[in-house]
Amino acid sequence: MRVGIVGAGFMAETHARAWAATPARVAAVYAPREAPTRELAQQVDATACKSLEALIDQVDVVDICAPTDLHAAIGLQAAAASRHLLVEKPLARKLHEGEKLLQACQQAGVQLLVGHVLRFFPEYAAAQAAVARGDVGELAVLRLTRGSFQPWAGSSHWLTDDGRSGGLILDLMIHDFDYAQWLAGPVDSVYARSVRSREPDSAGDYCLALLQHRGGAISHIEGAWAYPQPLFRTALEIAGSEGLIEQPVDSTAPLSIQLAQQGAAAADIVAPTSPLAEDPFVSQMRHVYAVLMEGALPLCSATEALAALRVALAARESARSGRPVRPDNLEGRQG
């Protein structure tokens, strides 16, 4: 299986390292800047292409690690050439772009896979499995936290351009929007407040989003670009009628599942103290390979990725307007 990576930045390098652990071969790399393209291509012994068309001609799968606002256009061109797609999250910058790309891939009969890598982190996967088994009963409240420093602070990098990246909500918090729906199902309503919705020129950003799930559960999702370098902290807490799952901010602590007592002492089920036995990006690429070459079912469908995009855009609109927003009522060009 020949893979072509579009992009030559941080995520392109991350994907390239992960592909190296699979039977697939990175055969081509393309990015508008010639020097980074050539450097990454040399690292993986691939062809440095001078155009997207040249890359598409040489590969079976197009892995899009370009800026978010370019995902849809690149994906549409690849789908038109009957190439399978792996798109780094989010699926697209605008809702109508994501919908168009999903439709194009369906019509072309090609796979559209989206890099919601959080599903491959062992502690998050273990918590989801416990919920799916019914270990903690009926879900009530999910609290998910994700925070880091402001990426590329003070630079003109595309990620700092809200119009291109969608900012904190679309680039970072979308991980937890996807995860919350994986556990608790579709979202009926989103209410969010953020620093930059009030102070657009703030040096950092912080957002709290409340999701009302159709099944009755509520998710509190906290995101921040506010920590000093090099901190990156995450946490999860999942409360159900029969127990509690916790992964505290200290990421070295084991996942804890506290079950309701039923005639015996409450049980603790813990994951390994060092859960990252394999890089989650490697796990993700092994899964992508299995989907494309062995017929495995995608862990995250394109429809689910579109739902995560819809919730993220609803959170952006709610933070802007100060009112709850129903994701299903978003217009196709919502951004």
Second form
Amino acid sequence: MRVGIVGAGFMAETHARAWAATPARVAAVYAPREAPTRELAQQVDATACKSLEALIDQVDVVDICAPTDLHAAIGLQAAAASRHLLVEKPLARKLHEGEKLLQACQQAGVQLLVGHVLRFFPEYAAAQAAVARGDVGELAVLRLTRGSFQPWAGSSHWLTDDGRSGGLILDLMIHDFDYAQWLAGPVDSVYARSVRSREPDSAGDYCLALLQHRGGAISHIEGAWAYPQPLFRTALEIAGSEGLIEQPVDSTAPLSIQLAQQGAAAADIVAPTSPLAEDPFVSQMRHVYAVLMEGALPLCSATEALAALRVALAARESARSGRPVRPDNLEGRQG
Amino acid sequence: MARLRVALLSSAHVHAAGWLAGLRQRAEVAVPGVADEDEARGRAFATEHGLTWFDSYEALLAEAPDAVVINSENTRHGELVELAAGAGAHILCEKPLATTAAEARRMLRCCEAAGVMLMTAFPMRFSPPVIAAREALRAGNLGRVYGCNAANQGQLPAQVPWFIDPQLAGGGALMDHVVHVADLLRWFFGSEVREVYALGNRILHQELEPQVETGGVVLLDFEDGSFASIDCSWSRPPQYPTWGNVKLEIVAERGLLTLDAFRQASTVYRRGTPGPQLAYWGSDANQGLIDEFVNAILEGRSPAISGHDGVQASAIAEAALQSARSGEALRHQNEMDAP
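For comparison with the form predicted alone, kindly provide the form predicted together with its partner chain.
Whole complex next, starting from this chain.
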């Protein structure tokens, strides 16, 4: 199986490392910027392509690690050439783009897999398994927290451009929107508050969202791009009729090293880590390989990824309007 | 010779014994007795704590106490406040002051007319970690506050059935557990709540067929532009190592403040018990609350927690219940500020 990675940034590198642990081969890399494309291609011994067409020609699977606003266009082109797709989350920047991509992949008969890697993080996977076994009974209140410093602060990186990335809610909190729906089912109503929905130029962003699930459960989702460097924290708590699962902030860190990081030493972006025999991104890629080569069922279907996008866009709309928003009522071009 | 006589009106609330213990720490205070409309409950409480039993509130108030502590079910606070104010006694009332803003305002007017103080029992204002958090915020090092993720989760006080009786409690988890943190946030931010949204459900403890919400989360907008959520769910299972928590994480322009008010506790594992238990060794905020009530009376000054504070917290809890019922956010400031 030959993989082509579109993009040459943080997530492209992360994916490239993970692919290396699978039987798949990264055969091609393409990004508009030549130097990073060459560098990444060299690292993984792949061809640095000069165009998306050239990449598509050389591979069986297109792995889209490009900026969010480009996901749909790249995906549509690859689907038209009957290539399977792995798209880094979120599925797309706008709802209608996500819907179109889903349709195109169905028509082309290709897989559309979305990198909701959180499902492969062992603490989240274990909690989901416990819920599925019925350990905590009927779900009542889910609490999910995810926060870091502002990535790429002070730069013109696309992630800091709300129009391109969808900001904190679409880029970071979508992990937990997907997870909440994985456990507690579809969401009927979203109510959210965020700093940047009122002050687009605020130095940091912070958001709280309340989800009413159709089945009765409530989810409380907290997202932050406001912590001091180099903090990245996650937490989960699931309360049900028969019990409680707690995974508090910092409890996933058996090892803690606190170093002052400022100025040049500070990272532009980080992913949460816990020392593990297998990195969750590797687990994800092994799974993607099993789906594409061995007929395994996707852990996260394209429909579920689209539902996560819907909830995230509903949270943005609620934070903007101040009103509760029903994800099912969203218009395609809303973003 | 005691300078201050403080009577207990009702022993319905689980906190009654704690307030009594606090009063007994004060040499200036004598407790003339307890009355309770539930004779069995009141007599048992009197016997257990060595108090004189009175068979009516009127009989106890005829002893002319200087002050009372009201420990009744939530919806009975109003009638007892009226009785006590009529007898000229200063009042410390268990939270929530009332289950509606209108009732709370009526109670406050009644006390103002009688010239007695009406203080609501918000002991968390006297927790040293809470005070330290407020001082850090007020010092301004964190910069502007973006928002706050707070929890006041607990075990369901199942040994006291009225907590899930809508007639007596006026609501469930939203009525019981929103007011503490709502009061702290008003106090921290120096800003009033502008809008209230809440969700609730009855999935936890469903074996009790509760007629009130046992799980709930509220999201508050403040006048200063910040926002905060409070998880008030009775989501700590019976075998949880402690009764519950008060936790706040405040995310601000220049940093993060995390407060876990009951973190000062050791974990104890004992043969014969099903799991670990937390043994709290932090300072006793309840004593701080009682001291403030007693000192304010002795010094003839207003207490740190005003009647207005009690009214505002009640208004927020009422709005949360209404929002959970309607599914809409409530702009509530006019309502809350109405005279």
